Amino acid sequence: MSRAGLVAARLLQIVPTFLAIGAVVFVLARLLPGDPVSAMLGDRATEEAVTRLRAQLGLDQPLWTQFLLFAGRMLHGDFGTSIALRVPVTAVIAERLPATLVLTALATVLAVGLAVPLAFVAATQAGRWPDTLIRAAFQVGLSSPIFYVGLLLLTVFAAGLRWFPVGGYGDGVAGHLYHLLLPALTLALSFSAVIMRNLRAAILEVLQAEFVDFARSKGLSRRVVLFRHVLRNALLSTVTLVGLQVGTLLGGAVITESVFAVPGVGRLMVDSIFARDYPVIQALTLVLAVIVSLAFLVTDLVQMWLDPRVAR
């Protein structure tokens, strides 16, 4: 299959998965407790106001004719008006997401430089101290929850010596990274750990293949079998990797968002589940969904680069 062909047929895939997720998060969202009407009045609200409230937000509906609004809604691109905020959910996705894709792409990018040279050295130096060291540093890592790591970085480098700001987004594309770049390092330091593992393991067993042995005795220098022979190969399993913990990343970045006062997508969704805000929550599930699949998306292309046999 061609790469146009490849990018087709999973875009079409898209359209079943947006319309499955939507209907199975316009369930879940109602199965949570209470309703939005009782986040918004209180408890101790009149009977009087209760229904006139869930009348105005069309609560007072059967659940299927909601859904059938909501499906015909989704299909035209309109998400509705978010109940506890009262401006259209587009208008406030659109503000909030830019900041978590920055998060998560500058997460992706240093974990990335940080786990593929030092697995490696560490692939290269099996059996010796700097392979030891590398897997303890990046052990220490991946068994530090990520709360704990951010508030760890926080105090340190922004409360302690100042070199970062407390929290927030900034202004511009310097300020936004300024901002962004201690929660993306608190992302990357169990997502490197992660990657810098599975690269290690693939480069030692692509190390004894046959096309590498056969390499060697063709005279090709060690740096060109390394680097054009081994690490081009071991680099599918990793890719692969990176693409499905995209999906991960995001879900962390509810937590690093909210330690550093990030205002994105993460925090809009948890504060919009104790609201009970249903087309804030249906509406980020579904656009979450999309960003996962174009991830995957982009997963295939990268491997089809490195190895165009993926493709037949």
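Numbering follows the first chain given and starts at 1. Everything numeric in this text was worked out from a predicted model, so none of it was measured. Just so we're on the same page, rigid core means the largest C-alpha set that superposes within 1.5 Å between forms. Compared with the form predicted together with its partner chain:
- In the core-superposed comparison between these two forms, the C-alpha atom of G80 has shifted by at least 2 angstroms.
- Comparing the forms between these two forms on their rigid core, the Cα displacement of V89 reaches 2 Å or more.
- With a cut-off of 2 Å and the rigid core superposed, D277 has a Cα displacement that reaches or exceeds the cut-off between these two forms.
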Second form
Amino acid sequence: MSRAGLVAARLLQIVPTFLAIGAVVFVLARLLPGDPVSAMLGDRATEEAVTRLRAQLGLDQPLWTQFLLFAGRMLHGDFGTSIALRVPVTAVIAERLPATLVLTALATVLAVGLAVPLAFVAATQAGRWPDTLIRAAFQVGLSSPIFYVGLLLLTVFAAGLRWFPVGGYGDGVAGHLYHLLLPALTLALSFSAVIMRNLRAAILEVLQAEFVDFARSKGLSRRVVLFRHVLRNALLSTVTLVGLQVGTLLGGAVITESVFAVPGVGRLMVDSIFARDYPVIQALTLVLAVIVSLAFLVTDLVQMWLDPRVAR
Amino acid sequence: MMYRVIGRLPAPLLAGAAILLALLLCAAAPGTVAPYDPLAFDYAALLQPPGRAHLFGTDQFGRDILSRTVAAAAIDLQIAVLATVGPLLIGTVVGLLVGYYGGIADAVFGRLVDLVVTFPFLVLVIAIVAVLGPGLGNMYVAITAVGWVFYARLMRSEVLVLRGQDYVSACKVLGYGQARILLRHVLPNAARPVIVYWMTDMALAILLGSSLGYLGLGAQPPAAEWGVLIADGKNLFTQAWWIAVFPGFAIVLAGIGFSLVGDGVADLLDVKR
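Here we have the form predicted on its own; I need the corresponding form predicted together with its partner chain.
Shown next: the complete complex, the earlier chain at its head.
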């Protein structure tokens, strides 16, 4: 298949994925305890009113018709009204989503910036003390829950040293970045451990490859071989890993935002559970899954672009 | 004999096992480790910093943090087991069946995996907890409902390789029943990576369980759980850092213990990861 054909085929795959995500969220909503109509109208509603509202919401239709109605509303961005905030769910999410996206993007940049040099040192010094030290550090990183790391950073750098604000989101671009730096670092520390482990293994693997021997035998300097040939090839796996871990990052953002009181969708999700704000939970589950599936799509496309072997 | 076997085990595995045994002792007999009653109020010793009388300090009610951290080991180790054993069993059975028989069930399973991985794991678990209501039992249900897929995916990929091996064909030629082939010949050979994954997953379960406990979605106070203890201390963090810091050490320690044992078992069973 031609490259354009492959790209088109991959783009088309997103349609059934979105439908399936919708189906899962629909089923989750159906599992909710209690009837939405009696929840909305209360116990003393007349039978007539109940029937009318059921018809209005399409609840008297067969299940698959209900699903189509649901899917149609989703496509129009109509997620209903937030029970707790009494505004359209779409508006709430649109207001809260940027903070989460900035947080995860910043965390990714920090994590990659931290992990790449350390993984490089660990792999090129494999078996010696810098490697042991770095691996021990990422073992601790992988075993530390995000909320705990966040709380420690918050105490030392915000409450103690007062270098950073204790929470919130600030004003303007600079204010947002300043407020999100500590939360992003929290998220980045655990993420960088994952990247580091993966990249270290990838570098060690590439070092075994024949083209590296060939590059060396051509008389290229160690520096050129390591940076141009080894690191560049090993970083391919990091690109894939970052794409595949977007879901984990968003999950981490839920916790980080709760610790640092960042007004993003993660904190909204937790707040909504305690407020029993089911329309918001439902919409967020859907939106976050859609973001992850788009991240998978971009990862695949980037991989096709970076590594011509994938598309062949 | 016993001594010789232990002596030959790799040091990280022994270190991990020692950590887990110590935690198990805390869980099984907290009274032997904890110096105080974890629930006893002591108004003469409120918010004491770590010292000789209270190694990890006390909280705003004078409760001993060391004793509370020790007492919480029971619930967190319970989480490590109960949040993973369901996924392990269900995933093993499903992975074994779809991998061995293939067909429509396998195709459906493949789509299911694609679907589940598009949901952030934590978000899906939280969404299910939202439907069922917060609490430890519902947390197990939610984690099991999602987690089994990852075990099944791993099991399936192992079985897929084994299915074509000569010894499996030989079993068929010998006229062995399907149950016998699957349980006695395929399962034992496919189990190693799954067991190794289970070890790592127990560490992840403690991280997840304590995170949900911290958010108020998992174990509910007054139950002593490390995440809940940290949540208890978070508002006093600037005045009494020790309330939240020490239970956190326990989580990190448990995570390292399970990881070391997992790595050690992977080396012993010669599983590549």
